[in-house]
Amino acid sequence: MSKSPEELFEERYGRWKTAVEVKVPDRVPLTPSIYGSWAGTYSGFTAQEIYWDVTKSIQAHTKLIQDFPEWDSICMGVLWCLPMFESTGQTIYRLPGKDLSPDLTLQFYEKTNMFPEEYDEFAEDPIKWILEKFYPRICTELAEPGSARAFVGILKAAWAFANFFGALVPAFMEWEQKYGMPRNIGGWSKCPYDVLGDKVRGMEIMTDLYRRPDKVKKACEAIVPYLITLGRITGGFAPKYPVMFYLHRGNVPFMTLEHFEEFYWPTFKETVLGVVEAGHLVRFYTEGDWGHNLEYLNELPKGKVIIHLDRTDIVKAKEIIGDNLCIEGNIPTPLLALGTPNKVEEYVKKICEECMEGGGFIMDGAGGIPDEAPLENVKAMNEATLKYGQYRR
C-alpha cells in the first residue's frame, strides 16, 4: 500500500530533522540542492524561461519531485525575481536571455557601491544609507530618489515581486500536502561582514582591514540588529524549516584566519545567535575553503545548525564538529558536472563510510547540482546514498 503524502512528509522531513539534531536517523538524508538552472535543463526550459517565468520554474521543480521520489526535500535553486529585477534597471547581475545567453544562469557584476569616506554614515543608520544611496547607484530606475521614474520603478517592482511570490506559497503548498516533500530553506538573513563584502564595498573591503579596522568593525556591529530581525521575520514565514546564510567572504583566500577573528566571526555568530534564540534552525552555505575556520562552529548550539560545505575537507570537518553540528555536503561539483556515475558512486561511499557514523551527516553536492550536471551523475548520486546510506539498527 503506497504511504499518503502526509506520511511521506513526516518520514522525510522527520529522518532531515534527526540528522540535524545529530542524531542517527534510518539512513542518511538526501537533499540535492539546486542553486542555478538545472531543474529547468531537466524539464526541457532554458535557464532565460525559468529564470523570467516562474510557473515554468514552478513545473520544472514538480517534475523533480515527481520524478525522484528518494529525495527528501526539495531546494527551488530560481528564487530570484527577474521581472523585479528588470524594473528597478538593476545593474549588478547579468541576466540570462538579456545580457547572458540563455542558457547561463545568472552572474554577479564584482564592483564597489560604496566609498571609504561613507562608512560612518553607513554605521549611523544602515538602512537610510541603502535606500539613500545605494539602491540608486545599483539600480538606474531609482536613480533619483523621490522622482515620478523613480515612483514607478518601484511600483513596478512590488507589483512583480507580489506575482513571483503570489506564485510560489501556492506552489510550496502543493509540494507538501500533494506530494509530502518538504524545503530545505524557509528564510534567509546574511553575515554582517559579507553585506559589506559582497555588493557594498565589494573586494576592496580587504584593503580596508588593513587600512580603516575600526570603521569596518562599526559597519558590521552597526547591522546585527537588521539581520537578526531579517531572520527571524523570513523565518517566521514557514518555522519548521532553516533560515540560509550564504557565507562568501569568511573564507581561503579571502581573509587570515587573524581577520577572521577580528572582522567576521563576532557580528556574525551575535547574528546567529538572534536568529537561533528565536526558535529557528539556520543552516550555512560555507562557500570555497572553511577548514580553518571550523574550530570556531563549535561555539553554536548543537541541533540548531546544519553546516554546507563546499570545498572544505568533509572528512575533517566531521572530526572537528561533527559531533555538534550537522554536516552536508559535498560531492565536488567537477566530479558531478565532468566525471562518470562510476566516480560519483566511489566518492558517495566513501563519505558515508567516513561521515555518517553518529548521525548528523546529510548528503548533497559541493555547490548542489552543478548546470552541467548529466543525469546519470544525479541519479547515480541518488542510489549510492540509498544504497552506502543505510544505518544498521
Second form
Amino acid sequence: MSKSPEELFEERYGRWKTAVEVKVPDRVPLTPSIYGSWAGTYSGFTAQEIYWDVTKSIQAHTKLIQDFPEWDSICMGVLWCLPMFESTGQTIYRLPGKDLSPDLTLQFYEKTNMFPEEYDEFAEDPIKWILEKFYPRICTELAEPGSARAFVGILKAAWAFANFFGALVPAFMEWEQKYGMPRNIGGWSKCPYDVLGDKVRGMEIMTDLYRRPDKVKKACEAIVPYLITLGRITGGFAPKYPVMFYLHRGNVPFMTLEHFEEFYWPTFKETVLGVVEAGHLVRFYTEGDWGHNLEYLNELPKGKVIIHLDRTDIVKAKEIIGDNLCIEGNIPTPLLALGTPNKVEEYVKKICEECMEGGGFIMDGAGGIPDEAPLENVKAMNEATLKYGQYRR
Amino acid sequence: MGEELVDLIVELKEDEALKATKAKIDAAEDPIEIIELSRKAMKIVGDRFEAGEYMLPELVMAGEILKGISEIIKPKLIKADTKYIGKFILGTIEGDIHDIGKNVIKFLLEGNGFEVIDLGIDVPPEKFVETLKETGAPIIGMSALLSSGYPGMKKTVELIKEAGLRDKVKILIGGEPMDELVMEYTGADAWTRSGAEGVIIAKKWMGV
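Requested next: the structure of the form predicted together with its partner chain (the form predicted alone having been shown above).
Starting with the chain above, the whole complex follows.
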C-alpha cells in the first residue's frame, strides 16, 4: 500500500531531523540543494524564466518533487523576487535575460556602497542609514527618498512582492500536503561581517580591518539585533525548517584566524545563538574551504546546526565537528557538472563510508546541483545514496 | 635604511611607510630605488600569502600602500625601466562577473615580475583570442567562481586552436570550481584554485 502524504512527510522530515540531531536515521537523507536554476535546466525553462516568473519556477520545482520522490526535501533556491528588484531599479545584482544571458544564474556585482566616514552613522542607526542612504544609492528608482518616483517605486515593489509571496505560499503548502515533501530552507539571515563585506563596503572592508578596525567591530555589533530579528521573522513562517546563513567572507583566505576571532566570529555567533534561542534550527552554506575555521563551529549548540560544506574536506569536518553538528555535502561541483555517473557513484560511496557512521550526515552537492549538471549525474547521486546510505536493512 | 621601508610595507604600516617614502623623496633619493624596495616588499607579502600567514586583506592592504607610494614618487619619476618575465593575459571568463580571484593572481603575478594584461570580467572568448593575436603573450589565464564559466573557457581554447595559436600559448584556468575534470573538458594546460600556485605554474612555463 502506498504511503499517504502525511506519512511521506513524516518519513522524510523525520529522517532529516534525526540526522540534524546527530543521531542515526534509517538512511542518509538526500536533500539536493538547488541554489541556482537547475530546476529550469530540468524542466526546459531558461534561467531567465525561472528567475523572473515565480509560477514557472514553482512549476519546475513541483516537477522535481514528482520525478524525484527519493529526495527528502526540495530546495527552491531561487527565492529572489526579480520583478520587485526591477521596480526599485536596483544595481547590485546582474539579472539573467537583462544584464546576463538568459541561461545564466543571477550574479552579485560587488562594489562599495558606503563611504568610510559613514561608519558612525551606520552604527548609530543601521536601519535609518539603510533606508536613507543605502537604498537611494543602489536603487535608481529610490534615489530621492520622499519623491513621487520613489513612492511609486516602493508601491510597485510591494505589489510585485505580494504577487510573488502569494504564489509561493500555496505552492509550499501543496508540496507538503499533496506530495509530503519538506523544504530545506525556512528563513534566512546573515553574518554581520558578511553584511558589511558583501553589500555595504565591498572589498574595502579588507582595508578597513587595518585602517579602522574599531569602526568595523562597532558596525558589526550594531546590526546583530536586526539580524537576529530577521532570522526569527523569516524563519517564523516555517519554523520546522532551518534559518539559512550563506557565509562568504570569514574563512581562509578571506581573513586570518586572528581576524576571524576578532571580527567575524563573535557577532556571528551571537546572531546564530539569538536565532537558535527562539527555537529555530540554523543551516550554514560554508562557501569555499572552511577547513581552518571548523573548530570554532563546535561552540554552537549540538543538534541545532547543519553545516553545508562546499570545498571543505568532509572527512576532516566529520572528525572535527561531526559529533556535535550535522554535516551536509559535498559532491564536487565539477564532478556533478562534468563527471560521469560512475564517478559520481564512486564519490557518493566514498563519503557515505567515511561520514555516515553515527549519523549526522546529509547528502548534497558541494554547491547543491549546479545548473550544468546532466540528469544522469543527478540520478547517479540519488541511486548511490539509496544504495550506500542505508543504516539498517 | 632601505630595508626599513621594506619592513614597513610588509608589516602593513601604511602611515609610516608613506612617511618614510616622503622622507626619502625629500632627501632626493632615487625613486627607482624606492620602486625596487617596494617590489621586494611585495614579493615578501606574496610569499607570506603563499605560506598561509597572510590572507586577502593583507594582500589588498599591501596593494593600497603601494598605490600610496606610487602617488608620492610619481612626480619624481622620469622613466621607469621595468624588466618583465613575460606577458600574461588575464580575465574572468564570459558568464561570470566575479573578480576577487582574478585580482589575487594579478597581484601575485605582478609581484613576481609578470606584465599582466587584465581584460576584466565577463570577458568573451573572442576578446582573449584577439588580445593574444595583438600581444603574442605566452600565457592566458581564465578565472571563474561559477561553473557557468566552463563553456566560455572551452570555447576560448577552441578559438585559439582555430586561429592556429594553440602551440604558442599556455592556458591556465583558475577559480573555486576548477579541477582535473574541468581542465580536460576545457582543453586547458593546467588548473588551480590558488593564486600562489598559479604563479608557480606560470613561472615554470616561462622557464624561471
